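Have a look below at one chain only, the form predicted alone, in structure tokens format.
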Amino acid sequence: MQMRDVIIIGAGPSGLFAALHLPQHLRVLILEKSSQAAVKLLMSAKGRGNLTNTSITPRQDYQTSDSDFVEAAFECYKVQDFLDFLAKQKIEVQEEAGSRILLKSWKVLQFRDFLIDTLRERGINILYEQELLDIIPGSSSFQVKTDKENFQSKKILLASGTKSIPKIGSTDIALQLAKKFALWYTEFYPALVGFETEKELAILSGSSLNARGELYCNKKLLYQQFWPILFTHRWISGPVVFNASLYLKNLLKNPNNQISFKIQVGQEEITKRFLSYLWFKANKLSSYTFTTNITGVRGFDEAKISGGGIKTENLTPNFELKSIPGLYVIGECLDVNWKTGGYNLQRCWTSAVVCARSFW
């Protein structure tokens, strides 16, 4: 059995980016459960690639139990560092509404392929359709078991995804390992996902409005934002709703909680179609506000990410487990989450580089 210096579990954004920043003399192997790399990256902004956001303030902008850890990581690898990397590689981007940074080519597939091709040139291979079953620490190395074969490595980077969008191969293997190794963690829950509503919204299905959305639990305001809201037959989605979903967590499981969502629509957004939704006749309104109770959230099948994950309190500043030296945890499986718009991808880039630099 060939000994590797580093095995990376997961060929997603954090796994690929970490491999790109490791010392080139190391023998590196990437194991991926799916048949292709970085599927979630390909889905970003419907294929346009929302890679980061210039307005990120780490301490304020990430939900985590350890803001100091996140802020320290971003001090080591900032948004500007990632933009400088793109510029050095002559990858053109443009800033759009909400301080979002998107690929100018509108083709995230090209960016994904650039990462893979660069790694291939460095002799780093990706083995696909390798489902991780277990990681077994030894005295001087780790054994990695997949459903196909076993591997050995001096160090391991766990860069797996989470339970969101299981059709692309997502699993909860990170939390299975957290339980095995007695780590602190939060159970995964669907996040950046739509809400099921008590009100019937069929007449608005397919329409989108720029509006202020406010999420309440027992009349206490949890989150508010002005951004697009998309209406479907019996639920609402869009950036405002996705971001608000991060604040729900397990609140809906308590039957004593009343979860409601208030939508404030300005005059410029009140279309004829919206007026037809109202129970009274009106030709013109200066604004309109309505509230609906939230009866549920859409599941992991539709969630852009999973909230929760392995807590950063388990880690050194280099993302190495304090209790298991040589085993690192980066990317989406960490309990560090925030809103749509490039925030979560930047979390992946930052954790990948900070971790990889510790190998130099």
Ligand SMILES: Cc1cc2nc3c(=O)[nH]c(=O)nc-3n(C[C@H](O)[C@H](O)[C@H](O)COP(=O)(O)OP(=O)(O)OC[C@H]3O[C@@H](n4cnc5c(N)ncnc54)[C@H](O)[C@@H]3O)c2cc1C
Contents of the next structure:
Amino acid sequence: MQMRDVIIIGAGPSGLFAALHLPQHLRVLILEKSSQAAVKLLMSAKGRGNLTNTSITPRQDYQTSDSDFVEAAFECYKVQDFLDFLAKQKIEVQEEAGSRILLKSWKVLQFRDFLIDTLRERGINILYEQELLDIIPGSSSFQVKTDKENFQSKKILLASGTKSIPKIGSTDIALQLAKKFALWYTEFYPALVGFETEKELAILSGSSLNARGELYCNKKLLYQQFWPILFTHRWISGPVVFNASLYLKNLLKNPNNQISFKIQVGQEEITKRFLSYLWFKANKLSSYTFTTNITGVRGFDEAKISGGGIKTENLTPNFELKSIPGLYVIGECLDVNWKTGGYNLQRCWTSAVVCARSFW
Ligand SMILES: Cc1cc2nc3c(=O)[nH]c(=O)nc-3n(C[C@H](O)[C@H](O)[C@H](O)COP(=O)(O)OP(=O)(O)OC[C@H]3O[C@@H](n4cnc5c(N)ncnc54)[C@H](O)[C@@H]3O)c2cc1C
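Alt. form predicted in complex with the named molecule, vs. the form predicted alone above:
Below, the chain from earlier opens the complete complex, with every other chain and molecule after it.
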């Protein structure tokens, strides 16, 4: 069996970007479960690619139990470093509402293909339809078992993401390994996802309102934001709701918790349709506030990310497991998450580069 220097598990944005930053003399192989690379990246901003955000303040922004670790990683690879990388490759971007950085002339598909083509030119292959089943540490290397073959490598980068949207190949192998290796972790939960509501909202179904959304647990405010809220007949979604879902975590699992969502709609948003929801005929309302209990969250099938993951307390500053030297964990597998708007891809770029640079 051929010995590799590095095997990367997962050809998502974290795995591809790490491969790009590894020293070029290393024999690197990427194993990918699906038949395509980086499908979640392709979904970013409906194919436009919201790759980062200029207002990231790592210590305050990311949900993590170890903000020192996250801040230190961002000290080594900042948002500006990623923007410089794009500029060097002549990939044009533009800043849009909410400090979001989006691709300007390229689609995200072209960006994904640029990453793959550059890796191919460097002799780094992606083996598709290889599902990692197990990693077995040896005295000086690791055995990597997939559903098709066994591989041997001196080092492993685990970049297998989380279990949100399983139909595109996502798995929870990262947490299976965390359990096997007795690491600290938080169970995955669906995040950046819609809420199911107790109130019947059918009449607003299909509409989007700029409104203040406030999430409460037992009357305690957990999150608030002013941004669009989208309505379907039985659930609400949109950026405010998605971001609020990060705070819901597993709170709904406790039947004693009363979870509610308050929506404050300003005058300019009170349309005829909204008035018909209220059974009002007169257009004299200056604002309207209503609250609905949250009865559930939409599941992993729809969640843009999973909250939870492997805790960074397990890692050295180079993203290497303290208890298993040679095994590294990057990207969404880690318990470091934040709201929509480029924050989650930036934590992929940062963890990938900081990890890869430690191989130089
Ligand atoms: C619809 C949608 C829109 C999004 N929009 C944005 C956005 O605009 N901005 C933003 O910042 N973030 C966005 N995100 C989140 C962002 O895409 C993810 O956080 C990011 O893709 C995580 O990258 P990753 O490489 O760590 O994991 P992933 O992208 O999940 O990649 C992991 C890879 O590992 C593979 N894999 C999994 N298990 C195995 C296994 N057992 N063996 C082998 N391979 C395996 C998977 O098939 C996948 O290719 C969006 C997500 C979704 C779903």
